[in-house]
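So this first bit is one chain, no partners, the form predicted alone, shown in structure tokens.
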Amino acid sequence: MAPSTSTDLRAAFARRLSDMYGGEVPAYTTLVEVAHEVNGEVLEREGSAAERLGSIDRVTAERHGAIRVGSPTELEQVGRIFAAMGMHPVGCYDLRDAEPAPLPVVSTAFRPVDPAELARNPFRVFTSVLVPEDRRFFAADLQRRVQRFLAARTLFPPELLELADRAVAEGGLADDDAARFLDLATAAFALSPEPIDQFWYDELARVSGVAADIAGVTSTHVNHLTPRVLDIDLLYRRMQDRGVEMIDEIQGPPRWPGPDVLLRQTSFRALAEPRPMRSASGAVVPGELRVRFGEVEARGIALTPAGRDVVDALPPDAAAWAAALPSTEAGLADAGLAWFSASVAPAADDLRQAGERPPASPSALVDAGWVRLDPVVYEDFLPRSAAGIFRSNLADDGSRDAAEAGVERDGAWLAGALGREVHDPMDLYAGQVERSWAAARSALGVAS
């Protein structure tokens, strides 16, 4: 049968969508062997801990994509196409002010905002749209140009829209209509074959290689696919080991003796493509681009504001870190610095067998053995940590006037582009704990 609901929609594109990219780009597929392999070893190594954060159903089975729109039309429409899938707007990344290089993008990332949803398939797709009205960036007759030729074009075929918005609003799609979705949605982010008008492309990369890769060509692609693994340290060297070239480092917190927290990336370079390019005379000849490459993740606990306070001061070092946070879970949620959900504890019942009571406090609660604290998995992004990847890949950083004023691109603003809400990614995390807590205390008879 064929998928309907948003969950079976969202887990068939990533599986569409994977098998895609891995044809595109082939050593994709190496990166997601190799996340296999070492996901497996350190399950056989740490048994049920290598799951604390996640089964490994849901380690094996988890994507998130990149992607990068030209417009606010375009980013609304690619925001409808998401939502048959369950994916919201979480966050506002502005990459425009970040190191160690400022990209003229703004960005949102499209997941499930529910738990239960984020169990059953993770995916996510980090989105950015470019800012041609920043004049660090685009001058006044540049970001004419620009506008001009993204209206010009078309990314998401009518048709698609429309079984789109018919998705959301009757909560699903019929099988045919289903298996319609799905190929047209793959399609539209597979890479063109069309030729590349190499003076516009190259004019737009001695401002950015990322404004060349959206606005340069006349159709949107996967920029890249990311794998999640349980040890990504080990996954850098053997991915080393087979021959593929990595980026310098590891992007995000440090290996440090504590626990997994936020996010670490890193990535295979970018790869020459070929590409037909169309020169100044019009003919089409054989070309070449270095745009996409292969980013794999390591997910941690998500930490409160206390915490992203505390962390986003250091550098990314093991020392500095081990010296200013707790080494333990248990540090970590008793100093208010990452988030944790609460259930009743398996010992509950021996506590009221033996005829205790369970006191009011949540600390309490958690101290004498009746409720169990499980750490928040972080399931979105630093912009530090995607500007670095970016970064990484890109032939050299273009070019920005920082005497030049910007424009205000901001939560607000994506939300006005998009027609829906930007949920805020710490609201989210503290309502998923707030909710846990008020179930454990009602299945307790612990007044709130």
The other form holds:
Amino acid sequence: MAPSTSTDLRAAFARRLSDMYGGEVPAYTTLVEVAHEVNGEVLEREGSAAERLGSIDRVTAERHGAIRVGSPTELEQVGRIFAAMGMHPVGCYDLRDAEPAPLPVVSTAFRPVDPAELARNPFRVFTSVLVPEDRRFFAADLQRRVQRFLAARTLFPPELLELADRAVAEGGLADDDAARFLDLATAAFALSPEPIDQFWYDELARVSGVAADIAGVTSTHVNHLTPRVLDIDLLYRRMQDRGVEMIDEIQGPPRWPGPDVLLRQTSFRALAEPRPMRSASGAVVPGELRVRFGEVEARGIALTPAGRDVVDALPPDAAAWAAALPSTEAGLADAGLAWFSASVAPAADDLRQAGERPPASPSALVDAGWVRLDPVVYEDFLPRSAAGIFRSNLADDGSRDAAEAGVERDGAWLAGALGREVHDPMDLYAGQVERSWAAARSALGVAS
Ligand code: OOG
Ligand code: NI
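Alt. form predicted in complex with ligand OOG, vs. the form predicted alone above:
First the chain shown before, then all remaining chains and molecules of the complex.
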């Protein structure tokens, strides 16, 4: 048997997590069902236009998950596990200043970075790491106790990390090892049956529900798994019809007359799940926590830095968007507001046969029909929406003392903790577009 490649491992892991989550969080299964139903209807309604931002196969399999860890060491281990699946850290999202509710974490997303790999399976995991050094959230004494607690736990068994390192070194894993790797990786992100120290959990929950979720327990878990849908407004109504209460709004851009851009997301609140609690007396008693929820997303076209400057300043209001942005792909491309990849247009042959010569400038190549432009899908996250998703699932906003000093946490810090490069999302989009133009020009014989 051929060994499992990083692509195989990623696709299998996404399926395994989805099966596990569906078995344990019934509303997730409803969400996936409704997403499939809506995607089928959009495909019927719009035909091939529905696949403009990804094939229906990709969209149907597409999921993102989210996990939270406590320390740089744990983050480094997560990085090794995802590297085995061809998932690399992209972006830095500092949520400590998020409005209206700051969170004591900094985050990145692990995902494939190569367009061909994204097309094969785009599984991504939004990963947050606690910042107990941030004095605005944690007093010095609490910081020390958090760090001691984290240093004493093992999230990932050594065998899992060894298999992960081997998969990277050898470019894949043989069958038995692949099966073992997937078992261990799935188990590492399942909800643990270990009793939770009630007093410790509550102490952290007073600082932040996220701090308690991360450092109040001895394990980590996937806290949501998100299918992709082609019409999120329709899905929202359908979920409500089925009696699943969604959060009040869809996060991110509004529905507007132009093409889908960036990312729109909505979620439903976690259901209470039974968890054993250890009380102050040492007795283990039944308790419950709401830590696993559901989310769904619609992905649109990636915006350039210029495009982000425009929309990040806009309210989520259709009229404001329509006034500030061109409402067609061509308009967005002309204005340099969104990313489009270039390829040789089918008509190029006819033009050549008719004795035409391709012009030099990119816009002339597009206008004269030599080159076609296709939208680049936004593969990343939005900090404001991420904070909103976190918040929609917390009992309260916790507390932060703005008079205290924070600590620096940026992409360079994440890269240092991970021991690997953290990609800049904009560099990835720009590189992909540049390579597409170079290939198209070279195929047409136009000098760059
Ligand atoms: C992560 C929330 C962010 C998204 O889709 O923006 C996120 C978390 O709750 O741990 O997943
Ligand atoms: Ni999410």
